[in-house]
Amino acid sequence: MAAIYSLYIINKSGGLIFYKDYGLQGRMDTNDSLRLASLWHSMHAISQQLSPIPGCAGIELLEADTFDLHCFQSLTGTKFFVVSEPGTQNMENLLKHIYELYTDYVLKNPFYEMEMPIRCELFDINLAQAIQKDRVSYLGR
């Protein structure tokens, strides 16, 4: 069983510009997660604002009975954000890897627009290797 279900990647303005899904049931229809990650990126602002720790920088993790949902924000507002098995560990890892990703294949490619959806071959590969390589450990535990 795999411990990651799904991967969204959300630019500052709240817009998604890349989803993956991982899942081998319950997969989610285009429109379905463009509200997710709307919902996500709004949460996440509000928890900021709500914290009574000054500097918070939002929601990192939300626990539920049958998800986990693990964030990553990056210092120039895009956010990173999985979707796993409860109690899956080390996301932080991967979310930091995958952000290195994005930042390697993404963000120097010269023909990437900034905030639009991500379109980028050798993301994909690289991300599906880190995904898979995750997978692995995850069942070697």
Given for the second form:
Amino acid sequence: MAAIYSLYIINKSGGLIFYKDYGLQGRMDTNDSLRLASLWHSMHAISQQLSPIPGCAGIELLEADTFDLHCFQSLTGTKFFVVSEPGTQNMENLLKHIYELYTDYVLKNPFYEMEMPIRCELFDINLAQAIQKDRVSYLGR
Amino acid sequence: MQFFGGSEISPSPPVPTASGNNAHMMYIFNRNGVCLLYREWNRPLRTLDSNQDHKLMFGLLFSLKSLTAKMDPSSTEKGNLGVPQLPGQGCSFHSFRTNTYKLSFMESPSGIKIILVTHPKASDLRESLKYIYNLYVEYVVKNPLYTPGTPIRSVENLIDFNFHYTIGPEASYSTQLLTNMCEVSDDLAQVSLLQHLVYNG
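Moving from the form predicted on its own to the form predicted in complex with the partner chain:
The complete assembly is shown below, putting the previous chain first.
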């Protein structure tokens, strides 16, 4: 039912700092989510190497049979990616919105250490609101 | 996905877009990672030598398939990450897009991987990939002189020219193409067959 299955945030070294599962299937193992995040970080980098045109910024959208993966990389190297239903529109805007929430509620939190896992209550609350709003507008279409 | 649709090549090749020059490169790999075919039409940036490049491409695809099989939200039972998957087992991706290129991928049940690197605005190329696979079957696999697992040489095989005609940069009836073919092969029989292919599609 949900358009989004899960959300990952990785730091500039490829380590997972945030993972949220919205799918109906059981949560993925923590270790598995860490491995997948690192794997994605490496794939993102390799895809830049294989570009025929200079100036490649890495994978933005991966289309598979049963899901789509949208990725947004900020200028600082932090990557935000969502696993969603195939053909979901408007994920880029959602990712940019999540980036804004990250800058507001995580980076400006004085107790947050850079590159560490995110444990910020305000970020969780606002993120849940943003996802809910997106879900409502998705169902409304 | 239907691979064995009949003995003829898929009757309607994909409609070429108005402006040619959509494709940058094409790779065909077998299941062991041997690059059977590599064609490039437009590649301004080359970061590695061709051997490294093929290995990197194959490695990227192998790892991405492993990632998508694990990340698949619909299957409940998944193997561990990195377990070698049979072709067709587990969820596989069919394309990814960056800001400078789009890579379309198809794997046949026998493990033949066909990759097309195109402009990022290109539409879904799965039909084109299936068409290329049909060409591969008709002209390469059925060629008695071809040894499986070795790179495809364009003099022996017509896949190169047929592809060049359909969705490569010269996607139009082109006498230039015929001239090129004549330069490569003096064999009149081959040329007449190629002529037939170009004009009758």
